[in-house]
Amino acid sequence: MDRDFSSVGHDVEKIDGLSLATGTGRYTDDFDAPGTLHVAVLYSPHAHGIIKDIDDSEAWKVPGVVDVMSYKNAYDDMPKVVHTTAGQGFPEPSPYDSWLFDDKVRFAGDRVAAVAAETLDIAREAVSKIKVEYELQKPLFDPERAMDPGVPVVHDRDEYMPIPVPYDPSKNLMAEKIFSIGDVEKGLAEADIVLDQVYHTHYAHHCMMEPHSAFALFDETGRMIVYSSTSVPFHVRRIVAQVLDYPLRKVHVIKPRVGGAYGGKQEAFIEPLAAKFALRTGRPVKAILSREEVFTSSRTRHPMRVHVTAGVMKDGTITALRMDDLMTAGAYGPHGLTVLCNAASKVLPLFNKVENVEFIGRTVYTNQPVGGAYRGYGVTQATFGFMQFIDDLTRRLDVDILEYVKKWHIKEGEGSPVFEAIGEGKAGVPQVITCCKLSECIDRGAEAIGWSDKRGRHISNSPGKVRGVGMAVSMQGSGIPLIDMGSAYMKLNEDGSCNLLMGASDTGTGSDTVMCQIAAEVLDISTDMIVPLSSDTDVTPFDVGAYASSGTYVSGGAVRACAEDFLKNIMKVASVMLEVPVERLDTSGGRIWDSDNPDVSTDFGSLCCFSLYGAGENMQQIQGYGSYTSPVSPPPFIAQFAEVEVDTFTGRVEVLRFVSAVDCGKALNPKMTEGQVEGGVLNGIGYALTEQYLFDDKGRMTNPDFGNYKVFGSLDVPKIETILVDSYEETGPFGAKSVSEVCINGPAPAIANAIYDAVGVRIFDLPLTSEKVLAALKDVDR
């Protein structure tokens, strides 16, 4: 659908691009104050144990140490508050199972004690002198055994779930979601073919360039300011006040520039620690994680076992579909329910014509690193299994997977009972798809990758190397229906510029720029006349934060509503100033005129001066306000294609080319949208091929650095192509849906399917390492 827009839909440069490129953009660690203390943390080397005693006497003796804190003294002046670190809406759909400090450790990397000192080196030296006596407990590393009788219990204190959903820590059950539609057993019995397969996904990390950071200090009135590298400043404010039993009105959270988040900063676990030291010492306190600490003590992608069973007729009709997912929460449960629910709610509706559907989902505690929000949020894990399953199914049916998917995927005007059966942590909402160009995405992506010339051809250009192509499709969402809410405020200045104050959090995505484009489009002015300020809990209105692909759709909706209200108020004042009825006023380019007499006009700047200084009893600040929440979450759709070359001598898989064709509604800033997709694709390729947590037999991560974790670098980047399939979502701001998460779901299954296409082996466990491929090839040879 064509729309004639002057601001959105164009490649406006990032408003902070120059400052980021020149290094003047200020991140949390760039803020400082006289007398700042620095924090070092002592972490548990054991996966499971009771702390019998802590001797911190030697740490106190280190010159420059100002405070040492552990479970023994942290609660001298406040209650021991059990809480969740998950930055989600309130009440959070995550269990309250965390404390600032506890006398039990639940994974290797759990916080034991912390030191605040004049320098970081001093703090680290003091931490090394703390002696801890542990009573070791048998650890639980196998999620498949987590609910067996007699296995170690990870949580046995006063943990609880704040919302009414299944939660039983005595059985290590962190979350459970089960639903069925129709009769799956009957559907399986009626099928010509029953296909049953299990897939596994692994631990992975966000690898954002800026580590988790917090800087807490007091202003001249005694209120606490917390600078935080966060996606969720308003949730951080609430959690800091909750954990410290401190008045929320005395906490002021500011989000400076953020160097990447990808879900990893939808948590508040280091901010309360910095704030507590600030309260105890009265001094500014800075807590910045090292790269090793980010890997071992922050949050990860949840590993998941995905068990798919389907009954299928010879014509391709799926008579029954069951997905049984087991997700590993690790030692604590932030996001453990909602990530699990997403694995169903944003995967199963894709093939919405299946009448008999069952989902069995459980998340279990183990003594392993803690899962949390990560781009894709459960859809990535489930899609790895589900789209390999579909590839396998179509090969058995001897049908073209492209035509099969185009026939059976959800279309415009269609819904799915799954939408109502499951939401994020509770029942879902009915939804009808109003915008879907997935079939066009498939066609254009297939043409770009050269599908018809390469599929099944086993092309080999050098000895031992064989090429293949594979594809995957997926969908996501755009915010959480009737839960996510954003808001914005605007005011007019004497030069005709407009301040845009918004709760939306730009974590490096370009959100601030897109919000300016939306406001500029409504006002019909240039984006450089919009002055944005985002994510300051004292100054900007509330927003849930940057997660659930809600930024452009939800926060953008708020900015559009705000700008419309703002424009209405501008016209009201202009009517008074020009003595012309509002109905006769027109505006464009920052000017307003009488449509019957264009010589009677003014501009935004003159209008502002009139309203501030010359309107007599009508003097006022021209302003506008808007909030937005949506009853639906229109999904973006994507078709992704991988061309790989498999070395049959070594098992090495090289991605030669990767194509993504995406329907994200109207791309409000096409260049930045392409950047989002390409970043997510590269993230997904690394996740598929090389990235992994390695552990010793004690549950300790042995490769906590970029090199040994094997995150993709710039020299590893294959040829990546993005095709924006233009569509228009009527409920979105100027037709927009989301794009930030959907792009990471397809690389793993598309590459796995391409490997099969090349050499005929299917790898069911991520990552798709050379060792696994080579072993599979040897099995075939036997």
Second form
Amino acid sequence: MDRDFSSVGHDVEKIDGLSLATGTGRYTDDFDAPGTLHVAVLYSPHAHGIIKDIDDSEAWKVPGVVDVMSYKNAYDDMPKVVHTTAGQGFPEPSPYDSWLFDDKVRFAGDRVAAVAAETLDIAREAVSKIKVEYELQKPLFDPERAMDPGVPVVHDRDEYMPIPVPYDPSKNLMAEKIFSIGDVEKGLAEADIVLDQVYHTHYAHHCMMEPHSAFALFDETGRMIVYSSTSVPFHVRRIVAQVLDYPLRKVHVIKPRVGGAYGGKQEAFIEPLAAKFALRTGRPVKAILSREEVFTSSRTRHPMRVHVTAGVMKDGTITALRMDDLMTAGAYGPHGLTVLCNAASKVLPLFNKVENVEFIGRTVYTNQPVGGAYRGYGVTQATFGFMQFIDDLTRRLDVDILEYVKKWHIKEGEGSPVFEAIGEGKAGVPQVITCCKLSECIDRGAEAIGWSDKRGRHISNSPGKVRGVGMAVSMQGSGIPLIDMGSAYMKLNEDGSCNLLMGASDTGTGSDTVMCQIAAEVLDISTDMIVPLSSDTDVTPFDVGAYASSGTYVSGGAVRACAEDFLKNIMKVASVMLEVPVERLDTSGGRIWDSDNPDVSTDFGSLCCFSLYGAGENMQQIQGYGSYTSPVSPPPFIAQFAEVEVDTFTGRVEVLRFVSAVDCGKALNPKMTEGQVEGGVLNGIGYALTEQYLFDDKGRMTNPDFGNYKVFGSLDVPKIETILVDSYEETGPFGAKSVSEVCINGPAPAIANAIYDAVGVRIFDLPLTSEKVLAALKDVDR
Amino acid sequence: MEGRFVINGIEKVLSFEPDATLLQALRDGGFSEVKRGCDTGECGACAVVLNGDLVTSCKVYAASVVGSEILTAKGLGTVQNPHPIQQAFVDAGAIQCGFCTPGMVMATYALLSKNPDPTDEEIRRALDGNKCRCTGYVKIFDAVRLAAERMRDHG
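Having seen the form predicted on its own, please provide the structure of the form predicted together with the partner chain.
To see the whole picture, the full complex is given below, headed by that same chain.
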């Protein structure tokens, strides 16, 4: 692309970088106020039961306890509002199945009661003194049995789905999405071979370094301020007002620096609790989860069974493709429909030439931890199965997987009926791919990993260790079409700088910096002349939040529209000041001049002074505003390659190298883009190999800490390489698509495929632990 | 109880419960740059340099180290006058959410104070106690190498 940009496309320094490195950047827990109360929560140790009674009398007696709350007294002064904790568009495509407190517990980790006290230690001591009488119910732990007659029913109150889609809690059916295109049975009957395989993905956690945090207090006018570690501040405002039956205008949500989210903070479940205690006590209230609570009571990646069936002709033509996915919601259903839908809508279109396609998707309630949004959002789960399936298929056909994928994947100018069939919980929108460099990604990634020298060679450099390579491709979206919306506002200052107030939420991705680059590019000024402020519900305009890979594409679109409007207004005032018609004005570098007579000129600063102090009846604040929503969601594409070494004595899999070649459109800040990919890749490798929830027979997580959950550290990092393939998405801001999610999809299937390449065993369920690999190797030996 | 410390070169009296961790005492004393990520000594977000050695402050009782010298990220440098390590983290693109960064910076400082020219393996070992979920560590390793180079060049 021969486009010459001065700001975007360059490695502009992260705007908040130095404040974070020197420790002055403030996160929710770093805000304080005199008299702040601290919250401790009592969680259910049981997976399923009715609370017959709660005796909190001993808790109240602990010196320093100010309030104790449970279902018994939480609703003394407000209605018991059923809601969803999912921070999504409104009405949410998630079931209303949660309450601030309820007298039923649905998983080990469900909230039972809470204490607000002068210190956290006091609150915890008081919590330990609360006595709860449970009537235990049989728990449901097996999603495969969730819809069988006679099994425990997780939800039996006033739960409902706010949008018209299948929802039947009496059968533990949280969501269902079924569609078919063509005739799959006919396609299967016509095929030369039929392949059928089931894959399973597991519980996993985001492991953001900053735990979920909320701090609620009142300002001097009596309005409530909620500092929240959130990616969706505007949804938090709405949900807090909804749950507490409190006027939205009296809630002011501020998102300070956020210490990582990856989807895990697209929920509002502690903010209403902190806010309710603040309302009841009139005091500032802090609710910060411990690391153990983050694991056991926040949100997780939904486990999924992915069952793929395909009919294939000898020439590789897929005559029919069926994907039957069963997803575990856990005890509540935030994102349970939309994650399921994404498993289809962003996976099946990759092979868009299949005429007969069927998707059978169901999400079921169980008495297990609660699934939620997590980077990759269903695509990660389905891609683990689908790309192993393709690897298996090409091996059976004895064709090269690289050439096969290159031949059959979706191309520029092509669409897929799947785009129309499935959207965010309902029908989707038609879409034609305008930018796809996946074939180039495959070629460049393969070259970087040394594919042709390593594939199928079973290279061994020491006894019992065999190397192999595997690959996977995937796509994602860029925002949710006609649902996601962002907005921004700008104003001009006397020194020529511009305030950029935007709803976009930077959760650590660098979005504040990229937004400044976009605005600077439109205005043709340097990035440091843009002063960003993001995500304050009183100050900035609305934005749906940081999710669905929407930041750069949707919020960036809003910033571009805003800056264009702003520039137009700058030129209008300049025309008055310079007495030159607008169409004769030129601008660059913060200067404006008459193109016919360059000596007649001004700069942004002088122009602002003129407009604020010297324009007579034309005096005004020069400002601009823009909102953006997109009718399409252009997918980024990625080809990912793993080189592994399998120890055949122990089953241990070591990733030696991991290469990602990504088409994310124009990378507006290449270094930050690489950083996003590297982080997603390592998260994906950890998910593939070691990270897992372990449960006892009561459904309690037994390893809720970084060490036993096995998060990757600096000693575990393989050689990670990222190739940004040059492309340009015409609908995006300066050619950008998204990158944040797509990078996490490939590691698990690429590693699984590499294990097969090395030692000829295929592991169908995650994580790919040494135990499983060793067992599979022993099976082969027999 | 109360205890006197030298924090970032300045004498400071902190009030804390007898069983409080150093992390708790520091945060209550206003040193919010010391981050709380896990309370189990595994994430390293709370890492500080205590009498010259890197420690996770959540695993140290405040009462046990009264009188000590403590260095935190704020003591190393400021936005106006950052330490070369802090600038290197920014320049290398090693900061995303930044929650791990003050601890990472202190781990790097502890390493480079004792070993100005570390190998890649030594860098990995020195950062083993500090977890990061955003970056995949790639650019953090770059930052440490860059900081080492700059500190060697400029003393």
